[in-house]
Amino acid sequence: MRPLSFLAVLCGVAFVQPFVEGSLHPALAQPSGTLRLYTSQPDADAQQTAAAFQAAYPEISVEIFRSGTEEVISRFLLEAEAGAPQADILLIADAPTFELLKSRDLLEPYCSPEAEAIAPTYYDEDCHYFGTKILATVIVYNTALAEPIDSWAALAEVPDAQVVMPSPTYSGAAAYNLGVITRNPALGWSWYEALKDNNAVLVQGNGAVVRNVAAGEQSYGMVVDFLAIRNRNEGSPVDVIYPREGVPLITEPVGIVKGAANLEAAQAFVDFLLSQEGQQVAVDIGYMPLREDVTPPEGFPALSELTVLSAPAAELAETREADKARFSELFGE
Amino acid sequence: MAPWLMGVAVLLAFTHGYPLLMLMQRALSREGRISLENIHWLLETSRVHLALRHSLWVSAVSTGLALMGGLVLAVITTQTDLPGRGILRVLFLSPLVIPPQVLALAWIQWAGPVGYLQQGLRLALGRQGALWSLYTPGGIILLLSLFTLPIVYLTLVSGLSRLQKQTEEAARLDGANLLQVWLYVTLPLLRPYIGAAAVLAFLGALGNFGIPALLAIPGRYTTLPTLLYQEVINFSGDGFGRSAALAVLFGLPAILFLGLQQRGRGQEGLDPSHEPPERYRLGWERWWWSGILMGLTLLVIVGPLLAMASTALLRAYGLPLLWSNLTLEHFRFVIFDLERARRATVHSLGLASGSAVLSSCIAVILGYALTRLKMPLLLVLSLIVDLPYALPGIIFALSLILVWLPSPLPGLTLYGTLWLILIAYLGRFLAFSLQPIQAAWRSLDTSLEEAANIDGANLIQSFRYILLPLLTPALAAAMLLVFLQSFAELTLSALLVGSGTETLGWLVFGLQQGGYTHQAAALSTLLVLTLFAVAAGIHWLKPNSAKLSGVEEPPRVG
């Protein structure tokens, strides 16, 4: 009798469950358990994102490993290589990085229904990763020391070591910019050569660029917009310019790890980040959203107003090391 | 001692040997197969040679500077009646609790192109343009020597505190002047400690990433740690194998030093009766010297610390230091809002005490074996103890992941727990306890143990009643060094800390990385203030303030 009654209960549950728990996400059983998230978001931001997600999915508890982009990726790669990936989901870096992970078969495809609201350029056509926000690289300048300029071309002509930028050999974002800009016919390698001739200063990352420009060590810098805008809003003597040639965009994609222990929770996390609600969380933190139906935070241009410099992610992934090597030779690092 | 030694050897195999072997294996393979390609790359790439030369140069010069500075400071604080020596000591110890990245940033704000010092001087001198640049080998050397000076200082103090009073007095009676006593009596007696301090300073400077990251990258002065970091993040290709191969280069100087160190041994004449020497009385000139030293301290320690504090207090980066721009908001955030700060403090306290006590216990046994047993195998042990400290944290942390991810001990999963961080700290900082303790063992004459044996004392008894009291200064110095370093440890934590295992260093790293410069400065300022408070507390509680640094300070003379 026991198997039969078990079956009966099972059918009952299957029938009733959608009605009981389905208020928030109908037709899906609520995912539960632990979700292990690897991210390079600043700590407070990662906490806020996780908290908002947990409020929407109270059955899931999120465990975060947060560190610098490079640290997160090297740890993830080692774990994956050892055959024991510890993460369910990654929220880091840029599309070419995810292309590399995809080419190594480390990602689990999942076509999120929420992706429909997002322009196809911001996610992988095979659903391996999805952009979550827009980080544009812009010009930052010290308002007390310098006049605004309106283009990348003008930036390269600023003389006397007055321009600071992150080195592509240390910063993933800068490596992305390198790939995009050198492929742009109007800028290309000659743009970097001009910067070099004017003794542009290299630093480790975007944070140092904003600090140097705010302190007045250099007058102009090349930096991720949200950092500069945050500093401006705090009161630092800096302002941002979106150059007229366009801006390279990084989207901090999210992707599910192949063999994730908690696949349902990981999928729910992707859905959440892309949903209107999740994008609003990004806006509240101070990031520019990907969805057009979510208003960007104060101080950011609307997505539709941006001219975007881009290049195919897969191609960028392939040539990244060669680009970096050439850069490093050019600048004599 | 044999079972003890076996225990230590097994432990070392897990904390040091196995991770280093894993690195070696990576260096010698490519795509899973044995290959010498990475080694070829090392030998053929001119950037590697350049980086090696640069690193050896800045580390060697900064070691020399730190040794000189540390020696002067150690003598002044333990053997003279210079006014303000207690303050000097605590100030020069403060770089121990500041993560190198934050220290370098504080320096840039103090003495960089638009730093307070340069701007002030430019204004005073009426000159335009930069007066000097920190983004040069000179700047890197200066900061590395400040960073390693406390290590040298503590090591030398533990040696100086045990100098034999009679030897110096005998020399004085025979007509030697102060300089001669120093050159021919004191310095030779201190040799094991100077050797130990030099090893620690050199390896510390060599493996430091934080300072070159802020100074060498803008200066385009490639060093081994920055090159290694570039390769580690070069994850698409053979980055990890290459960085593992680079790690081998960090081992070469360590081997060199070890060889040198093994030659100087068996020093006698350090005081078994543990009677500290008298203080030199400097007379009225002491005020002069005190003034000069205080001025120097102001320039190299107080100034940068104030710059750091100003960052913590300023509303936004780049604003002038005006009353209206100051705020306590960042301190409030760190103390009250940063949820995990409290948990991180508890973790860091536990980890730092744990690694201080454990590493000292291991060092006592290992140091004894190294100085008394003279087995060739032990030389290998002492080399692998130094190596993880010389390696940049990121690569040692990665090798620990390689070891502990599929747990080498069935049924025991340490990955992702605080235990793994403890193992990492032990691995990295054991060299700190081993060097001073080994130096102490070296300066202890075997006749003491023999005498105790003849009198019928067993091993435990002779250790407890004869040897331990004599080792105490070195033991205290070792524990303090390890404690302070692991309390604010940053680079290992950056890779090994996960959810629920936060540490203070990880918090500072996260804030700094996420662009929260002010908050990182606030947290570091709090760490330094805590250090000062603890030092002051010890000073008030005990007139013998020098307990902190393991010095038995004599009653004031005169």
The other form holds:
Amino acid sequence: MRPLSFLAVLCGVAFVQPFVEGSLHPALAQPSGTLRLYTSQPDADAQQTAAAFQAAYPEISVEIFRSGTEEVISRFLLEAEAGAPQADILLIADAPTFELLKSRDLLEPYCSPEAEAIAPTYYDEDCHYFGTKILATVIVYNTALAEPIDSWAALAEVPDAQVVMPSPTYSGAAAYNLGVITRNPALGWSWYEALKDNNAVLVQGNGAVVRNVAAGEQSYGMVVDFLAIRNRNEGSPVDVIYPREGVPLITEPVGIVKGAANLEAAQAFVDFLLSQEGQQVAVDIGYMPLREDVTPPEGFPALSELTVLSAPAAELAETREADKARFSELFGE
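Right, the form predicted together with its partner chain is done, so what does the form predicted on its own look like?
Partners and other molecules have been left off, which leaves just the chain.
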């Protein structure tokens, strides 16, 4: 764990604000007003997250703009380049996107005291963004139509347009997967080329992947695990496989926009998402928490049991647009 003194130096007075016992509310700060949240969370999840935050901070109202990560960031960058960013805070799929924003000096550093309960690997060492949950990309299959397969290699060989996956040009998770998988020596670009040869179907987001597989439009899909597990637990004819080669992980980080109009509310939102209360909200929605003192929801493997496929976030940020362009050319998007 990072020593307390390192965070304390970076956080300054944020660490010495007294807290009311048993409450998230700092005794000397009562944020209020409007918090403008840009997010790629599924709409119902974003609404539930905002409602729980507003219950903890009733003086704050949350306005949400929601879309896929790539569209959220495109809108944010257009506003920032015009000198008028509208968002106070961003909650989007993956760390490489935040690395890109950090490199452009578009994020406000804030070292949340709640970060002490989270492993340092899940947040930026300069406190520009923090992971909020664990999302692994896995294989989902229709239990009435298909047999389980145990590897990404086997998925790429499924013929006849029976595999569906989100497009990296819309989904931040898919863009992250593209960077990680194409840098994996055992998979690489040849894995995507095999999917193309077998007429894999592209959709915009992970939600559409689960819907297609549950409806039997395709037998297999590539999807973030929480959506597939949630659908399985609700009775859909789907099940989940964590491939033996490993799984890419994203953490849906949160970060404050530089020059945020409501900085106090944005800091309170970061604190809330990282707190025990906020992590329990994530679990109640169906996500794997980052904090070890919060029990994961039913149906998830222990984090220690997962083989993780990864690549440096800064490198993925640098090559993201080139990777997406090559993918679009391959699939004719």
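Computed from a prediction, not measured in an experiment: that's the story for all the values here. Residue numbers count along the first chain shown, from 1.
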{"item": "Hinge of the chain between these two forms, where one rigid part gives way to the other, from Val281, Leu249, Pro168, Ala268", "value": "Leu249"}
{"item": "Rotation (degrees) of the smaller of two rigid parts between these two forms, from C-alpha fits", "value": "17"}
